[in-house]
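One chain is shown next in structure tokens, namely the form predicted alone.
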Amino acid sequence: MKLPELAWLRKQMKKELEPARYEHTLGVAYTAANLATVHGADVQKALTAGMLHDCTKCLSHKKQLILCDKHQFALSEMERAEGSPLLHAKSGCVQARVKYGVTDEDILNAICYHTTGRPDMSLLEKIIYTADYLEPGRRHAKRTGREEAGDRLTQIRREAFRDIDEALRDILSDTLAYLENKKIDLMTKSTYDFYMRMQGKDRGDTYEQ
């Protein structure tokens, strides 16, 4: 598996993105190295991952359909809806295999997930997922009360070197709270749900199918 030259991906993001983006974008790679080298993860394909988990963010909404379209990559209604925030991703992971050339299906799926999560996701995908919520640019967690959400933030920085699962529930948790009163893609209750009945199996609950 060859991976694309991150000095090229470092340039490439640096001219296709916003000033603010590209800060961000930095800061999820580098943050999802970190996280790889603490869990033993491949830290060429997180960095990889997190150069790439934005690439077509500051592409027009159309232009990201049209992508998708083009590779015959299957939307849901939400994510095709006006001023959607989850369209990126999925036409990320479109642009991240024909344009930059990744083959790897971690990285790809790092890359389609990092807005929702899924059920039973790879290491790689947890990474890319939590980098993206915590990466230093990141001041406040998705929680009423900015002082609060910052408390909350530096919480959950600290549980993702410690248990990286502990941390996406309790980052799925707080984005599902953040949302209640606005429309919830399936997806992200569908990943909260799965590991919300993983911690209850590694406690012994019982849960009812």
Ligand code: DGI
The other form holds:
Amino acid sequence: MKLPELAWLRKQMKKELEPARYEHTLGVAYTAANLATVHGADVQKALTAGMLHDCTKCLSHKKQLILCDKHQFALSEMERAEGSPLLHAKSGCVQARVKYGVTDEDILNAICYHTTGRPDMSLLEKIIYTADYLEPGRRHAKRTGREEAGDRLTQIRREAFRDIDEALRDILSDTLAYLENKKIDLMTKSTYDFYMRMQGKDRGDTYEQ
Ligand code: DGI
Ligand code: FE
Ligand code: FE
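Now show me the form predicted in complex with the ligand; what you just gave was the form predicted alone.
Every chain and every other molecule in the complex is listed next, the one we just looked at coming first.
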């Protein structure tokens, strides 16, 4: 499967994104490439997905809605809501396909679910979700704001290269804690439930269905 040329994508992202978002994007792409190397995923796909994961983040909400509607990408009410933090993952997935020529379903899904995650993610999806949280440019765990977040982020960074599911559970816990008073998307909640339940299974614990 032919992937878009990385140097071209990088140039496009430099044009499309604000400087800090562009730096974050490079951090995610290279962190994803490293995670892919360690965990045996396709490095080129990880670079492509990382480079494009926030590709529509600097477009207006309205432009993102128009893009999704034009290409018949169904959106939930929460994704459609003005100021939704979830919309850019969906519009990014559409844009990756129609503007940047990505046809690989795994890459498109990694972009689509990079904000909420989803139950039973592919390795590439986990890599992008995790890299987004712990790329080197993140000064603190973005969703916690806790004082100890720096140390915790260091721990999660290390963990991600050892056991990506364990890192994923830590990230999901912190995200849910951060979202405490905000509206939680059904997908974010199902991802959390799925991976917490998996932990029970890993450790041989019993749990209620
Ligand atoms: O685009 P980034 O800033 O790199 O990061 P992101 O795409 O992971 O997330 C954007 C924000 O979305 C992040 O601050 C957490 C938030 N988010 C994730 N799941 C939910 C959510 N916000 C709400 N309100 N509800 C969710 O379920
Ligand atoms: Fe994002
Ligand atoms: Fe991001």
